[in-house]
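A single chain comes next, written as structure tokens; it is the form predicted on its own.
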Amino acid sequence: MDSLLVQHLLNWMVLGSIYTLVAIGFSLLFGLLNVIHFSHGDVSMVAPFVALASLQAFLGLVGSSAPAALLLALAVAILATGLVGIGADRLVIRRFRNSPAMMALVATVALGTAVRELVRAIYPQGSNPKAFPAIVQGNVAGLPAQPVLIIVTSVAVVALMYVLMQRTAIGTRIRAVAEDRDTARLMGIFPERIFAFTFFLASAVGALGALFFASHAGVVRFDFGVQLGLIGFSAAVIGGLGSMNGAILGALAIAGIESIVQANMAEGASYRLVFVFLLVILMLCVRPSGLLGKPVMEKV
């Protein structure tokens, strides 16, 4: 197979994997709360900054074992971002559980701005781009090791999400709360605990996507969460908000559009998002509920 074609296919799969991890968070939170968490991308992008700060601290503890320090820093970043997700729910989003959807939407947009500015203010020279290290080096079966790691890890995380949601008690509780909170409460389920766990899960999975995004790009900026969040949300919209399968399809579709444009257009990297959002507009015009979403009928 042509090496250039392999590179394009690998790039498509890597971008699709990263966008899937972010889009799943949008679909999970929308399916549970019926709320579009527009600050999800910004919350996820906290992870690379936590990882960089943690890496500097751990390098002094483990000496020359840089890979061990990096893995430990990534784990701390994912955990910390999950806790930030819980904090976002407790401080802001929970206050709009029973409010009109527009109020929660505006609140999460404002929350995303606050998160970005806090990262810029707290992190040293936070306005400047930061170099982010590759997670792994070398090759696997003749392919670069990092793209293979991103793809395999993302597939494993998605599989674990399916098992969690469909085969475990906590998954049953999440689906029960999403279906009817009042009935779930009568059955001895505490919705607020389910909300906290779901925000932690969605934010932690999004954090993994943001870490892969930063490592794939080799650099991270405080405002990368805007782009990552818009793409993840667009993937969820194309596939159907609330559908995990739809989020995966939407992410692969967007990554495919990006890869094709970059491979076949002069300066395609500058125009790839134009075609992505044209696809989103087309989908909203043709099938507003998304590829796998179900139309919602409301009485008026």
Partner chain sequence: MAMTATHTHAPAAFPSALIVIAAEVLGAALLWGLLEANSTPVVLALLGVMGAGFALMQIRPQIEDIIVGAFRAARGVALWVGILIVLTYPILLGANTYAMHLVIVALLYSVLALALNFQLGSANIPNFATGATYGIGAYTSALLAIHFGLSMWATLPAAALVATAFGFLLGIPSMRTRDSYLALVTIAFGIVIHQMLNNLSWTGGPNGLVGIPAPSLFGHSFMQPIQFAGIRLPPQANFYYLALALLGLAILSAKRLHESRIGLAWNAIRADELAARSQGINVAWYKILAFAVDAFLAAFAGTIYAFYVSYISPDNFTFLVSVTIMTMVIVGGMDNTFGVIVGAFLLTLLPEKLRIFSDYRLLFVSVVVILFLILRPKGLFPQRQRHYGAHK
Second form
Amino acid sequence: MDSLLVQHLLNWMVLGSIYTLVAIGFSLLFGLLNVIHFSHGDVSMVAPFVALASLQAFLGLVGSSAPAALLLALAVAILATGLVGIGADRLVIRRFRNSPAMMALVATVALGTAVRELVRAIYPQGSNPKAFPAIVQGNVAGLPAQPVLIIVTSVAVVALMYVLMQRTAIGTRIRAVAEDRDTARLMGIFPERIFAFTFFLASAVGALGALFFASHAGVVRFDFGVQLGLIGFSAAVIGGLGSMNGAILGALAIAGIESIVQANMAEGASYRLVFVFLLVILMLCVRPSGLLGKPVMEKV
Amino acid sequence: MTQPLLSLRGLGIRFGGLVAVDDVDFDLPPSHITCIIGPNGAGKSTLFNLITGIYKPGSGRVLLDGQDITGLPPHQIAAKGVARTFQSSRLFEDLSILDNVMIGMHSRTKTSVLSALLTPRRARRELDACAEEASAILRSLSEELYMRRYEPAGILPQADRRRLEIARALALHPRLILLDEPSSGMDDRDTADLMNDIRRVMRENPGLSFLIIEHDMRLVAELPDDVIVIDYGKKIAQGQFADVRLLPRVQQAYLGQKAVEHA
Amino acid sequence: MAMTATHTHAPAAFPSALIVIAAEVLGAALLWGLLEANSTPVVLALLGVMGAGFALMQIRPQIEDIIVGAFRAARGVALWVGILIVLTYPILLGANTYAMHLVIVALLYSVLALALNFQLGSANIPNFATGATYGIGAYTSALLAIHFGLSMWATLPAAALVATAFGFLLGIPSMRTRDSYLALVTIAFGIVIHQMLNNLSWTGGPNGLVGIPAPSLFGHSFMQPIQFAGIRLPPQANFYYLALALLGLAILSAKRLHESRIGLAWNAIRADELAARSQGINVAWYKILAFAVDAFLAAFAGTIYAFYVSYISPDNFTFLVSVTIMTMVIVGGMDNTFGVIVGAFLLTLLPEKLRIFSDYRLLFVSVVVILFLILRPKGLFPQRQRHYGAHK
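Got the form predicted on its own; could you also share the form predicted together with the partner chain?
Now the full complex is given, and it begins with the chain already shown.
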């Protein structure tokens, strides 16, 4: 009984952590560029494939399955995905800086498809699901180690993000560019560099989320990024786009409803998305700019 | 005494802690021009937004012909005959100049979705009639705008944008027109034309009144029947411009405390 | 008034008519070539020809103006030659049932894209749920036909009614939300509908509904070939003409709404919502209206699709279907009826004709879409200004 509750709580926190890591990217980029980076889920989902590929490469080189190899593979995946994020901006998203929002939206949707299909085309037998290893085995303090690792790492990463945004020079620059691009330029900040850095950051953090997602599920497929992206986007939106606190709150809310449905409904697994997205609709009807979003007061 | 066309009673709104408009009382008779003057940020445009329903007043009432229109949505207030222009002119940039004016006739036209689908001739005729009237309005304001009527509004220079916004306001067949800095971006000749146009429109439409926010002191001195001065959201004076300008508190508002002391 | 200079120098009707006929025949021939092409080089060559055509128009906009002017001047010719071409097109395709199938699907997607265009093109309202309203229409008709034995003709209005009700429902949040937020509401709505169809038992779950009976008209079953004046057309031709009729209806609706104050009001909302409000436009109502009109037409397309393939499953109505429809509108040209139809045909045919690339075709299509958005952001055929009265 008690252990069941613990299990549900862990499940909630794990999903909440994963969704938070993805949602933060949406929020960060929206706050900075006013752009919905719809391909964010697909870009993030590049990470598990890079990790699998580099893991195999390491094993081929070293010949042992040391845990260090997996950690190294994860690090490579996170860095590579960050670079993919910069590439996505350089090649496509940058060209829509001054376009109507709808154009950028459709362009990033198409970009997501392109990224997804590239993964499928490049990775051997890319259409099939791939098994993904657990990062740690066993228990710590009577709790399964893997969920604990996911939760603790996510909390740490989010904390680091706050420090980065609030306490460091680069964070100040990001906020300055988000506030007013032109004034920031006059102050000697190069907005394009800030954009590149933010794309790297958002994609790397999203990559961590996707790696946890794959590891938690034990499996990854080239098109998992669609759903992960939609849920991450939803979390960012119901929390209030542009607000990091909001992204966390939104992610926890969505993970919460998912866990509750799964725990209490016989067919919970099949209906969880229905409830998640009904919640999204309901939240937006009640609070049109999200939980922590500033209501947009148009200057007339 | 005739009933005022527009009456504000204790009108006010605050944004957060800031009182933007504070307890404004004011009557505008029919066939009358009033100018609103005051320093930047005094709350003049906010007053327009309160009258036209874009902001909901925090306190007080707005009466049009004695009828309470406080808190009505903007489209209903427009349909009651209140037209306006915007400080930073807001045209439908990608639509033609003519379409811009015709959209101003929206509340006077009737075609519904069903009648547009089932009786297209009638819908078309309605629109053609609008096009004709809109052309006439444009022509009465500027021959050039009329000649260019099929070009997109977005390419117009500042003075023409102001004219087009006024044409769009006239298309509504309003009883009251609110102009927000109509002469900004205009040179002296344009401004003279603007004043002539306003006088002509007044002659052609008995009962029509104007409420004009303006900084061009030549226009303020010549055109209106009276002037009200707004400062820090409050109405601080009303009367003839020649008298109002001499009031110390008005000079204070414009020139600042120190300047008046030194004067 | 002295000397009002009226432009009486109208272009001579003859060259205009010629230009119009040439353009329409060329278009029909290009489509035919694309449909019949079996080898990749031919497909690529045809796409190259099209690309070159658009590049030429990009460099020399006068050419585009001349063609548009010709169509305006010779509207009657354009209409009747066009009708003649589309009516005789099945003869041209003959027994190539695959090509016929592609055309029917493209026609239905054209209807869907036109439906979405009322929102996205005319009023700049994002809607990622056209696939869902399409599905609601298809399922409503299929269920009524299977369980209650209703004929297709009876299910058409019923499906439209149900879908329009959903359209109104979906439109309600648009009163409070905008842009990205509204986009998410429609995405969420689409996913909820898809998941419900996938999980409910009475919609057949993931297996969908099978055995939707073939319709008939005046005793002529749509399973039967069309025989007329010695010409024999495959049974699919029935659905070709049905889909064509629906597209005709959609075009007519688009034209009539565009040329009324409704279309003007939508355009005003697209350009500046707040200014639109101040002109007396009830913005909330017009937004909901756009959702309802979209759902109404999408339901018709869904009904015809269901009866055409006689089998539907949730996978026909996913989020990606909605995205595809949206892409058709943007690539074709927002608020340009002809452009939207071209976009629908291109994006239906491209992935099919590039099957040779099998695994790479979606990649190819998405790259093409991105390139289009960068190189020709207003779409293949940008929106045109309205003209009134004698100046039409």
